[in-house]
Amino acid sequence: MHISEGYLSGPVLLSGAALTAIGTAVGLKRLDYDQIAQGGILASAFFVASLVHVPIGPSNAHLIMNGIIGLLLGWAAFPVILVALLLQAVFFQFGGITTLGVNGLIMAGPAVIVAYVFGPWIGRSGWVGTAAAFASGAGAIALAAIVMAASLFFTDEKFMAVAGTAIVVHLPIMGIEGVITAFCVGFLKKVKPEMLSG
């Protein structure tokens, strides 16, 4: 989920790379330099299964996974996401140089808020847990897309019916991210659970 380059005003990719800029700065803060090549080879994966397609009815959608890697990471997955983002901007250029903050904003906020709110009870066993797990993935996206709208919102009010259409065509997407969040989070349970610790 990104913005392209081109449709916002200077307060708002000034704002957006402001607060990027301090979400990154506090997860390297909490990176430190044995965590590096986890928080490296996770971008690669975040950035890999944003590839991934699943079918929708006669449609398809990519895999967005910002709620699992704010659950894996915390903090951290500001910078981590940051690189993914600019990675799919050197590859295919979704996103730019003057998005990067917002975009950067639209994925990871949203991931680092899902980790402190639903964080605690993923723990859990039984239906807590799984409600708490797809909670983070739907979650993750639906504010991912009120950032988004705002992003539109506050560059002109008048762009108020794009900003709405694009909460619309991403309410089916947050449904299949809760989905898979909380069958990829009991995998995880299952297979490592020490991952889900951190």
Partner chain sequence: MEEVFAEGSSAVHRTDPALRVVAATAYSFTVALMDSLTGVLAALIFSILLVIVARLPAGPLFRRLTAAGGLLLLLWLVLPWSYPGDALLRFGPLTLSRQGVWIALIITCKTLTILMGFVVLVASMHLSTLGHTLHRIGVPSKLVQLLLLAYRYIFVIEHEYQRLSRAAKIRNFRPTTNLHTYQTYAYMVGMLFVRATERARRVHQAMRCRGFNGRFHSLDSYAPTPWNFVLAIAMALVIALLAYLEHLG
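Since the one above is the form predicted in complex with its partner chain, can you give the form predicted on its own too?
Only one chain is given; partner chains and other molecules are left out.
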């Protein structure tokens, strides 16, 4: 879901960079010292999950894991995801330096949103907690695809077909991420439920 360099307009790039900078500042302020190791592990999971990607025009489809990152870290998802995106841009030329702010917003913004919307429900037992965890994983991908599509659309309306295709291509990824997130949350409930309190 990285947007490559050379496609987005200046106003979209600046808006994405500004919003990501704000989110990162809030995330760093709320990041507890005890969460730093957890953030590093989640950044590496994000980094590895999104290495395998399928190109789609100016973007690509891949696993992101932003739903579980949002549930575990909340606002701290911004700096964690931003570090992983920076490393991917430097080492593998995924996305790019100029699109770092937009790509950070695309992936970290939905992570924070699902943490607020579904986070209070994942601690519940039975199907309610499982459904909330699934919705977190799937919803984070859906929102990320919508933000990516909006970034392309606000750059140039000619990107509308590509934006629509990107959303459709991510439908199966939404299901896969929902299942993975539900599994991770179920596992954490059994072995370390305090990790889900954030």
